[in-house]
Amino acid sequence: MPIWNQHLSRRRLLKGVLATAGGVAVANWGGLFHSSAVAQDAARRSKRCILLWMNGGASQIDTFDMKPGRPTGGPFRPIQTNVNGIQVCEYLPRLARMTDKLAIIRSMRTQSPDHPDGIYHMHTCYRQSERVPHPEIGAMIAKFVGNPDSDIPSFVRIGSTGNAGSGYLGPRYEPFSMGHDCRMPYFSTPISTPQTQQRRGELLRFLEDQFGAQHRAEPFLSHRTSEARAQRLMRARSVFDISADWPRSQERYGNTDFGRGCFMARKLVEAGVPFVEVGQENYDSHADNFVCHRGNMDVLDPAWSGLLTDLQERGLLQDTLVVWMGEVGRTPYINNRAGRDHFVRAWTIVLAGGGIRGGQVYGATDQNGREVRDNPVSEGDLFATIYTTLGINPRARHYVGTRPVWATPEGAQAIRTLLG
């Protein structure tokens, strides 16, 4: 076939796969097809994003916004960093030390103070209650900046909670899940030789092709998907593979399940993986919130230090966005149990990366922590400017059914000031 024709042939089915991944779901591809939109999409594929998740909500002022000598301000005490006018806790030292690199929100205003709803809104920046199941950032990451030819998994959560997984886009787009130890789940690893393997799924592919022909239905094609998905996989496992390369980096990162994440995280991108998520637990503190972030920062600040000077070191910051967040911030008030709730009136978000202007502040809150005092951030403005960092469009649009459905609620605005 001639090389032309090829190309030809090659754009049709890419076109089409894309226009019913998901069964239900059809993007707004518009003209993706037309040479400057693949010139366009070929820049992009070079952003990346770590997602580091508090799973629980960790405490604002007990770490990015910290309100010493009053009521609210608890027993940590803050410290300098390297930029003049910027002080963090006395526990992130490293961090200290690379606030340079980092952008800190100290505003957001968001609306689901309870964990399922808040997982799910921190993860797709909308309701929970909404009827249309949305892709959590990940999902829209991997469809927008992914490769889909590529072998490796373009969405993959190490320990960590997201609760929406890719909704509407289909399950091509699916989280790949590790647990906290990093370790691959057992059903990638081969129970015979390959020749075996390409045997049977020459002969599955066989038969559910002609089986797809005759019944046609969403579960069928999600099936067909995740299998394919599980063979690609078990070519490209090596690429999980840290045994060799961690004991050199743990001094660096920690030795910790978390380091260990955030390191996989640096390995992974560093592959071509578009999006990942690494998870630390335990930040759900409405008991003990002293000892529990003490704990919780020791193990914090080297993985986290470490994963952005790697980054750094090899290149890769500027094109990867490093996004520290949770679900809820933590009440400026302390209960009777020496703990913090919930609170998403006025709490921290940090950016790093990925074209980011570090070493800033942007908004405030008053005095105690209460409220916010300067430049209310929603979850559709944060998700708006992770997208428009990393190229993609904050309003791209999708259809559910005839539904339109796009990637950030209306009204949501990109923080300009933050984008380098």
Given for the second form:
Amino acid sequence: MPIWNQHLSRRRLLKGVLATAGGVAVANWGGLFHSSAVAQDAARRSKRCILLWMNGGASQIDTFDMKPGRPTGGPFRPIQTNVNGIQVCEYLPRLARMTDKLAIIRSMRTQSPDHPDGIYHMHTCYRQSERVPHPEIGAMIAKFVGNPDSDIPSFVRIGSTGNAGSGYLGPRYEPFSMGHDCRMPYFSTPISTPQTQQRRGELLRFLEDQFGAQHRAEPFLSHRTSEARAQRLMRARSVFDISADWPRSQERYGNTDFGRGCFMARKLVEAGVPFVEVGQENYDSHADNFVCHRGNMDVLDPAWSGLLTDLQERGLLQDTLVVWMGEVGRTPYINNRAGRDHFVRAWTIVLAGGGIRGGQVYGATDQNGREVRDNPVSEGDLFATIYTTLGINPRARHYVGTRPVWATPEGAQAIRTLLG
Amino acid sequence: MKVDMKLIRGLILPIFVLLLHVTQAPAQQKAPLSWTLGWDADWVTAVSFLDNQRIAAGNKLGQILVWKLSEKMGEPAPSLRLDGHSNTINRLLTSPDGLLISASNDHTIRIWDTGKPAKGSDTIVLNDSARRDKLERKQKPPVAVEAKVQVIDASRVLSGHKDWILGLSLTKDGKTLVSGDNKGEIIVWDMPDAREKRRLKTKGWVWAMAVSPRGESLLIADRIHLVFDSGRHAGLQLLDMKTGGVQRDLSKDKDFAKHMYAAAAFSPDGKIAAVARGGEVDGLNGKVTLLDPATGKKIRELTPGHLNGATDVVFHPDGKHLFSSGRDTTVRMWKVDDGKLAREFGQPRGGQFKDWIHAVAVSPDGRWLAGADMAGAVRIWSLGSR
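Now that the form predicted alone has been shown, please provide the structure of the form predicted together with its partner chain.
Everything in the complex follows now, all chains and molecules, and the chain you saw is the first one.
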């Protein structure tokens, strides 16, 4: 059944409006354009997703697809993991002990080799050059898996992450963005008492309702949606307060921005946020690739392994998909700046949890890591796998004007061997 | 008066060329390149003179070769291969009694007696990479440049470090060796027994390190190489070798704060220290700074800096000159007393980004200068009789 979201009728708008306890009408976070059957199915299973975004593009050869002894190998050495036959970089020792949870896709072959287009493509599975404004994976998951009754946002970004936003899904699914240090945006802090805030809000909404009855334009809807979200967020902001718990978790996650972001992600999915993206910087290592990656892995290893451990201990890992990826891989060739440049012909992405079958490697590259040897995986295939895991139909259809668009491009196939 | 336009037109180009030459030509005298010791297995990353006739170099694969130099012969071939390391050679030093000491990314320090009997011999191909490249492109490879080498193992292997060892320094009498790694562990070794005497700790990864000639002070540059993250760290400290305490934290000084230093050295009399900014820095900021170790104050900055960063710094045995290498394929000789650039060796090579000279060394008699060239060679220049 097609999902209409562009030509929004008043009836549909009203259907999506809820009455809050205080009698305040607030737009539904995720319910307006919901495909009820799929959403109910996903909600029943309470699937969630955390995307660990390696901004700039991590090197596959220096992490999960090592080439020791080859001219492309670099100075890092592989270590044995807890899965026989799978090796990872020596600077990922904690993850090496959790490799039975990881599904390592070594055969990514993608199409967008630079940062803006790569970031867009790896967040939407569509090229940036297309005229249709595609939604990020976070918006799509928020729509299909999010709880429309929740006060907290359904799509949260921490640090440097995606660049597409909610695209054709509309303002309701725009991300809620936090700083790399998990600082809340300024608008989320009330400047007056809750009672005053509520009275002011009611007055504002009354005036806007009057105005809105005569002006049903998209910008106005967008404005009202954002405002409603801010109001709701102010009520729910305690969910974002990790000051009491973080000191006890620093050792597990590492006392870094990214570690804190991963801890925040765990807290948020536990509180019901269906999608959280946490960005780690510093991967665009055209120069000094090895010291860059060494520094990054010192941050990444405890943060990522701490997140998986925490999720597992709390019984959340089975229903929380953790995706590790960036916009590009890095060249096997080491340039004269001791760097590696962008590379999209053969690189690596890792999935864990959420029902993914861990302890396996999918696909392979040649001996120098220059080409995919087995089972190439496209952006669409990856997204189809992620959506399938989360209970979202990869061929879910929307309309932009009269034009149908699908969640993943035609021909995209979920990787069945990764699905548990 | 009639103007001869033809003559003017004819003069414009020569005048322009002359002006260009006058403004761009380096004021320094170019030194003659005496030898290029080709070895293209991988980047040559470290170099040290064993004596006035023999030189050792290490590469990114962990291999070390020794050449014997002679002014009476042409391009010398390596005579010795030192087997044992399995990862990048970061530093090579020679002790006063002629032992070679190497520090590697394989977490070990190895001490080599190059006079000991060989365990065997082998034939190596010095242009193997060039040949392999051609073959991969299905082109005719160049003729193999072969050398027969004797092979020896290390006399001692020091395994106290658990990470990449980038810092290595020796006192003038050779009795104290100091090494530092990427976990911030610093080990002080009693030589020649290589007995671990003390451990010190820094916050970041030890990158550059120099112990004063008489062993009172240790100059340490450490870092945590993160570009944007709040965990980024750049430190520069003078430590007291007796107590291990901090004598001076130079990273709090505006002249040194936030800079990462790839190399450090003390002058032979210990009265001056030099640090060289490394990593990929903007423009000509790969500068060497001279400082007074007694006060921790900057003496002067040597300009221009190396394009995109400096890689190594070493004093000439006369103490009056200093050499620096960089990511611009050049080695520079500076006058210590006034900071003037005296000579420049090598030429910028590469595209937008140049090849690196990774490390430099000067022979004990001060007559030869060697540079470890990323392109797969050791370059040796004559300094004449200084």
